[in-house]
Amino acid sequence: MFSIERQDLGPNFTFGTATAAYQIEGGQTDGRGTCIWDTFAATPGNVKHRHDGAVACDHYNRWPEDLDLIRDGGFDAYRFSLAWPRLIPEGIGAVNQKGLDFYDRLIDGMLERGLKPFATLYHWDLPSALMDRGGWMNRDIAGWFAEYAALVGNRFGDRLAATATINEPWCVAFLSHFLGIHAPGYRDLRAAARAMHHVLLAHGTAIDALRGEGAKNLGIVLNLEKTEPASGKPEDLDAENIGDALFNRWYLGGVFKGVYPVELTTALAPWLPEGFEKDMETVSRPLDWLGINYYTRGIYAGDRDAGLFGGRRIAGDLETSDLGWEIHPKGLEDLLVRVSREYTRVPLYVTETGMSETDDARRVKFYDDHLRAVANAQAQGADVRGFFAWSLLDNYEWAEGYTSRFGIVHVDYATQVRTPKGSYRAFQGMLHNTR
């Protein structure tokens, strides 16, 4: 069980759990179009065991059972994503009525169970037809995404407690277009530089489109890391500065200040879209809240052979998850305080944190320590309003396939039987205890 109690985080604090459409839905029927992860996963070498999301957790059919688990766990809210290709199979144009009907059922099911729907428009499942046109490398995606956002705002907006435009733009842009680890799997600096800007431009146009449809309580979800230098040597400090700029300041600065780090605009100048500066007013549209996804820290060391960015990440000495990610709760506390002091006073939500692990006792401690980190950040003035556990279910963990288990509920993929873990019971015990 947890040592922290619900009331330690405030009387109106929102507790939730989170998933993403491609990772759990399956249901590649009823008019759903294909997405970049379907083809990326089908390409040998990209995903462990060539696993894909064709069935995943069969949430498309089993959603009532999953919503019951969230309700029975005592959670207040469910953070989920809508699948762009399920709603608009070609990315633009004709709308799939069966896709609209599915999300009507899902959202109404949340409301019937007293759960607040926290929606995310984009959690990495770009329609394949838009990838054919260049995807996030094409400036036109700002208009395509706005069209999709307007549909969601018009159809569902009055039933949503909160809406985020994009989940983890660093992953959408850099991880997927420079490091090549996620779909579409590019390893190209020009592709990355363009995607880094266009993903935030599309965020801004989507905010305008949502507001135009009367949607309320709008935000974005950024994945941030606590960056540290390997030592006090100048080359390590420089490497950490660039690491922080790439992972944190590009997105925080763009969204909240309308300015990208000069270190990066200088380094990426040959490859950034011409005249990107004119878009910054759109990039930095006012928001109602910010979601922060946090998993680990990054330690940076100078490396003259590292090319343009002059540094590399190195392993630390902390305990790790089974993915090798260091467990560093203090990093979450520090990030929450930093963002609230340096970037914005809008309410903050921890929209994801969790660990891939088969030893659930370690997961219980992980959550307890990270909830304590949130309380510590609140004590230092950070306006943190909620915490979402990643994830509700063991699911398709992208390039790791089904080999990595983040869930607080175990899924037997052969039978689709759900079994609550000790971490689920720990949340349930805390959330039902209202002393």
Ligand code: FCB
Contents of the next structure:
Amino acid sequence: MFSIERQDLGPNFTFGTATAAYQIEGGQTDGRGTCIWDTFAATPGNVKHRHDGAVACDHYNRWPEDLDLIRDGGFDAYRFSLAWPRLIPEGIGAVNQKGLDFYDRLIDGMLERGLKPFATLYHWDLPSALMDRGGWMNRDIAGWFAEYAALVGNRFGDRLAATATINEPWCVAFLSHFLGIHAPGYRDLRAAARAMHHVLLAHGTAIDALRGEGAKNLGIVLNLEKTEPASGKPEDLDAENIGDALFNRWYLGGVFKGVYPVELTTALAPWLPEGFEKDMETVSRPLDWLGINYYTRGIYAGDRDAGLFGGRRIAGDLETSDLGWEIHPKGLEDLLVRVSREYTRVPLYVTETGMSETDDARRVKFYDDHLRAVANAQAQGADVRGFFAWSLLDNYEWAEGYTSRFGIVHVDYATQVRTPKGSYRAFQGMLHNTR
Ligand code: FCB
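Would you mind generating the form predicted in complex with beta-D-fucopyranose now that we have the form predicted alone?
Whole complex next, starting from this chain.
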């Protein structure tokens, strides 16, 4: 049970659950093209047990049961992503009719159940054919992504309650092109710098394309972390400043102010695409809402040898999830207040938070505490309109494969049987009959 009650978040607050296509769909059939995660997962050393998304939660076939679960939990909305390679197998050009049909069924299925569809265009499944051309390192992706966005806007736009362009551009750019942890697994500063800019440029061109097709209520989903210095020493404060710039301010500043942090444009100057400044108007197109994904805080210490630009992340001493991520609800409260004071007054949604854990009682407390953090942020003036639990189902947790369980519903991968956990029941108890 939660201690917080629905009305503590205000009368029109939207509660939902979130998933992403590659993590649950499976269904690599009916004309779907391959994506960078298919090959990244097949390459030894990248993903635990070399797990991949070939079957995942078989949501491609079991989606009616999954939508029933969301409805029966009392949720108002479902945040899902569309798979670019299912809709346009080569990334550009020919459209896959069976892919269109699948998302028609899925979106209509949400509407029939009274669920508001919150769509994400890109949750990391870049078509392989576009990776062959350089993927996010190639400026042309701004046009490729706009073509895909126009298709989605044209075909589904009038049925979507909200649409986000990109999920977590920091992960798309930095985690995947500098840290090498996600596909395509690059560890290269020039690759990262180019992806950091192109991902936001493509966001802007996609916003234009969606608007051009009449789609409404458009936004982006940023993952943000509360950054803290290891101590008050000047080198730790500098490290925290760079960490905050790399994780948070690059994206918030680019999208809402049309400016990147000067520390980074200076440090990355040799590698950023030439003339990037001319794109900043496109990067900062007006938005209707902002999604924030929040999981943990980041502590930074000065390190001139091993750190990037003089700093690196170190472990903290708070309680952690089973992935070792520190649990810090106050960080969510502080970020929501910061974003609404310093960056934007558009409505904010917590589009993901959650915990990898087998002891579900801890997950119940996690959600209770994070919902309270949202209420606290609202009390300080942050216009937070919704909260989506990550995730509806245990699913393919990227480089962790199927070893990590974020679901409020348990999935037995051998049988595909779904079993609601206590955390699902806690949401249901709070939300029931209030929809
Ligand atoms: C976020 C991703 C999501 C999931 C959670 C745990 O970074 O958006 O797909 O993997 O983390």
